[in-house]
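Presented below, as structure tokens, is a lone chain in the form predicted alone.
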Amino acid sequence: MSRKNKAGVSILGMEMQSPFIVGSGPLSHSGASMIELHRNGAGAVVTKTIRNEPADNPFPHIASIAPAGSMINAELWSDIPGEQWVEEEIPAAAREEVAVVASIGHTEEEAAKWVPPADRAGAQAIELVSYDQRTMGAMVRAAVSATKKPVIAKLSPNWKDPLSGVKEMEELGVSGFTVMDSLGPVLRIDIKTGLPLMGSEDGRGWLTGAALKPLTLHYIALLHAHTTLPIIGLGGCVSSEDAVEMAMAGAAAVGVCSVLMIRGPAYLKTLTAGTEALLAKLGYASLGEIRGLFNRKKHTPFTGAPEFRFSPGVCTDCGRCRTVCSYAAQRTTSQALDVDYVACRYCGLCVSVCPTGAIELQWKEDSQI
């Protein structure tokens, strides 16, 4: 059953009734949890992580940190066997008609082992995960050559070069792209204790969730100007400008984990009702059409003279402006634009603090290159 909407898109042959796919992590820890994120309207979910040894997580292993949207974890692949998975779980799911994916992880000895049952259990596509960038090469190669279903790769930010193997993977007949993944080690001290926040043996952890955004956009973006494979971006997203700013870097599919984690999986309908209403507004049918816009417009550095756009209507003399402006050449109030052009660097930071948007920075048209 395909109950795709306006904002929902087809990836990897999956109809999903939205864009936006639950990432590996503790909110799809069982076929129960994966049922219940799809009748909150995930487009897809993606199994925790199956291994050959069930993982044994330290505690406390997951932490809510700022900014607002972001967490450390600890957490390793599924505490529950690979046999559950394929006999129980992905069947469960299935059969209430949840496109699942299996996360398949971290050797090629493993994804030679566990793609085939999963396949047979009805997952829908195969997820490859890997902590060593070697291994990925030899993990598709087998899962490939054990299953007809898309077969997707999980690039890591804490591989050396995470798209250095793309063409290698493509050669071999991987379907798509998962960009990406935690990021780690991090470290975080409870200043009550001195302690880290982790509970793991050297207190590390990944970052994931809003604070990711920057670094998951800059290689999505990267990895469409070189791929026609369809690209599921995950890593930051915590709202539906998010999402957008995903699909326009090049994204085919928007992942979402840390959110959901905070604020439950209903979140799922606002970000899918915000999505639509939000594209809509932007005079867009679908994020298909925004689809790496980034990458195809024409990006040049604006040169000669910007000049600042004030609406003194709009400004409630808040004071922002003024505060973060490190060359003292922001004086606005509410009353008039004041601005020392000799001192200003136009940086944008007022620009970009400003709540309400009354000040806008623009440059002349005729001083576009």
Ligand SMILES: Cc1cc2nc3c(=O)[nH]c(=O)nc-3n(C[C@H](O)[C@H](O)[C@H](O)COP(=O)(O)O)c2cc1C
The other form holds:
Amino acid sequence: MSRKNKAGVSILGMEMQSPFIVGSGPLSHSGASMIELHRNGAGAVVTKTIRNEPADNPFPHIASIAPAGSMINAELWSDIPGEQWVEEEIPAAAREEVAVVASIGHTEEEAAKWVPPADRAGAQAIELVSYDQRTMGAMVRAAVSATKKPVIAKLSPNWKDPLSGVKEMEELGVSGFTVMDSLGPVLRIDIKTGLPLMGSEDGRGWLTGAALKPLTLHYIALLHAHTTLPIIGLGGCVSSEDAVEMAMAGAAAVGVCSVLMIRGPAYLKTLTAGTEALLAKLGYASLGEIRGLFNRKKHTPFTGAPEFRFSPGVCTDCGRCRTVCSYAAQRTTSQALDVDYVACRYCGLCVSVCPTGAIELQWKEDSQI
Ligand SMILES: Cc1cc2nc3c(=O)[nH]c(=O)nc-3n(C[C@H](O)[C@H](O)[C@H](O)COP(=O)(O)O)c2cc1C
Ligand code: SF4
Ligand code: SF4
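Switching conditions: you have the form predicted alone, so give me the form predicted in complex with this ligand.
Whole complex next, starting from this chain.
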């Protein structure tokens, strides 16, 4: 029986019950936790990264930080042995019909060692991850020669030029890409003590969650313009709107990690139902229909005279538009649109902060194709 979801996503031959793939992280630390994610509606689940030696994580190694929905972490790969993953955890999840993607890092030797048993254990795909871009090509080569299952390369924003190896990986037989990994190193300081929030040796960690989304979107759209292979958009999706944005940038499926750690696995159901409703509201039948919409649009810088539009009945007179105008040009109240057109630079900030959509700038519609 096909479990294809209403949002219309099924990638890399996996039978996905939702378009959301849970990224490698603490929530996928074991077979039991992956089954729990599956029961909550995950389309697929990527294991915590399997390596030769279990990780010994510093204390503390995860914190929720501002802006809301963001996190800093200094967590390494899986803290359970690879043998346990391939003998117990992956088979247990596969028996319960979890679409398991085995995450394997971070060297060619580890790819050669762990891809075959992960494949035999029931993983439906392999995801390769590395801190060092130079090892990725060799890892892909080793993985592709060791399995017929799809091999996904996880790209990292911490590499010098994250997309520079894409062509080589395609030639080596990679089946898709995950864009992207956590961003770092980054630092947060506890202002009560002056000490770092993370217990790692240098106090640094990696940034994930909401704060990452604009960077993720940039890389998804860039990669989508250069490949026809499926892209899993991962990094900063915390809402259905984010999922739609990632699809428009070019994602074939949407990854989530931090948001589920903060809101719990049950939030997967909210995300899935919300995405289906949002697609219907926007007039689209599926995420596939909007995949790469951004690159299909002809975005040309606007050169005409933008015009403000105002819906008086919608304005609550909150004053945010007036507060944010650096040029004191925005003076609109619930009574009437009032803009000093000489002082206004048409920066657009007032429109973007309006909570009700009472003010708009017309250039957006004009620049659509
Ligand atoms: C605590 C934590 C641990 C993570 N561990 C791994 C890991 O072992 N392997 C990996 O490839 N990515 C790991 N990630 C990165 C996530 O898979 C994902 O790329 C990143 O969190 C961005 O997605 P998000 O913004 O939805 O959280 C981890 C992320 C977090 C927050
Ligand atoms: S578009 Fe910019 S400059 Fe013009 S009123 Fe709004 S905030 Fe002020
Ligand atoms: S931000 Fe929007 S709702 Fe608030 S005063 Fe301005 S136009 Fe009205």
